[in-house]
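Have a look below at one chain only, the form predicted on its own, in structure tokens format.
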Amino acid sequence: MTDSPRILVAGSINTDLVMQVTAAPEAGETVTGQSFATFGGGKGANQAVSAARSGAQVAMLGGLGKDAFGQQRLLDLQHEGIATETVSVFDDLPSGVAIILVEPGGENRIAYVPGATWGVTPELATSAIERWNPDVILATLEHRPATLEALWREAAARDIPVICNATPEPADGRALALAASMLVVNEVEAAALLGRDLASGAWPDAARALRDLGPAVVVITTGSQGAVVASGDGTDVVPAPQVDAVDTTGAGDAFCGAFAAEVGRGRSPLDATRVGVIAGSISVTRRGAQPSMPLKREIDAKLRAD
């Protein structure tokens, strides 16, 4: 392992449409907003910025449209260093847009097209890894179970560890999830993919009895508490710092990316926790998703400061 490990992340490269409310409408109800902007985004290629802005070298798994939605995601991820050779451009499909509604206080609500996402194929997946020959594999649950699963399976078959981030539907992807050799979940996608309520106290319990069902290492984010891991070290508690929130957009996807960066690094699971939680802490003190993502300088500031 080396101190800029080579990450491939598997997942979706959106456009973020992002509107201020004061509330999120109910049914039929129309709303004023009180701003709007335009980000890049999708949650792989948020944790591919993450990882990339906290030093890892990154190529990025995805697909994306002939557009100009897609024109312009594929430039910002090479803007962040980000390998784009492994990317699929599809003539017959449309780049992946999100509608993302955030309310006071920074909590929001997400509604995306996948489109061209869905695009990537098994086969493209095993040529994403046999070309970038990658420490760590960084995948959410985005691609088709087809595509996600080969990436599975090369990655077992050359010993490279896959970080599941089980979003967005941890359980229809649960085979998946269970199977990866780390799981990096928040407190809903837990809750799901063990099939239970969970009560807002119970995560230490649950990130191991997840981590019975099968990952090495099970993280579970819980907001503004910070996070809880379990591995074979046994499991603790890793308290995020106080910090005013205008906007969690991308806080888990900031997470992920500084985490996913640590294990390659080879740093302990709860080492690379502690580093995660900062990052998401810092996330949310700014608007947007990809342009939230901390750097590893101000990440480290942060972890000598606390």
The other form holds:
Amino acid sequence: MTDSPRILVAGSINTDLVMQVTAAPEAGETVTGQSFATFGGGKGANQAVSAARSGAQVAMLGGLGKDAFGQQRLLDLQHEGIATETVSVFDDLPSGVAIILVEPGGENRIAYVPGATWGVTPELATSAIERWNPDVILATLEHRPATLEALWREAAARDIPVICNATPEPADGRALALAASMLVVNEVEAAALLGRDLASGAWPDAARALRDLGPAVVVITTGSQGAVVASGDGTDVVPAPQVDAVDTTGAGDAFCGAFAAEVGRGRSPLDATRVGVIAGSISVTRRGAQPSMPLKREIDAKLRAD
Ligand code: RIB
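Mind pulling up the form predicted in complex with alpha-D-ribofuranose next to the form predicted on its own we just looked at?
Every chain and every other molecule in the complex is listed next, the one we just looked at coming first.
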């Protein structure tokens, strides 16, 4: 095992248009916001940045349009040392965009349009694995299902573990999520995959129930409470440190990138979850998705302090 594993991250690359509001509007209502900012985002790209800042060698499987947003997002990834040969630039598709409203306390509401992310074909997915030869694949459900199926197939043929962050809208990608080696979901996504409401406190049972459906490791991230991990070693609750959250956008992505880097290093699911929880807890203390992803040394310092 290497300290700097090779990770292929598959998912969206978006530009986040973020408004700070006192309270998000109801249907038909207009509210006056306090501030506006543009950040690099997209669950895939955020996770790639998190994994790279956690010390992994990262390549991104994604799509961008030939527009100003796309050019800027490509530069962002390259600036992080992320390999972008497997990012396709399409003439006829716009780059992905997310509209995000953030309330005091950091809670957010997000709507996004994948745009060029949906231009990534099954052939591009297969060739990305051939080119990058990853130790681990980390994928959201943001690419088209056929593209993800090709990614899963090629990974299985090469015995490469797939960590699936089953988001957004996990019910649509249920078969893919449950076919992954490791599954990471939040509480809402866990309930959607299990097809039932879950009371808070039911997360250990839910993680075990999801594990019974296929993945060898299941993590349910539980926001400010931390995470629950179920694996062949048992089920553990990993509490998060108390922090003052200003923006929770990308907290799950911070978790996934740092978690994947640790899995690639050969750490146990429990140890990888501990690191992921710290990464998420640092990210919520900063604004924006990609700018909030912590460095490995920040995570290590926090782990030593706790
Ligand atoms: O997970 C956060 C991300 O979700 C944002 O960066 C936004 O782009 C949306 O896709």
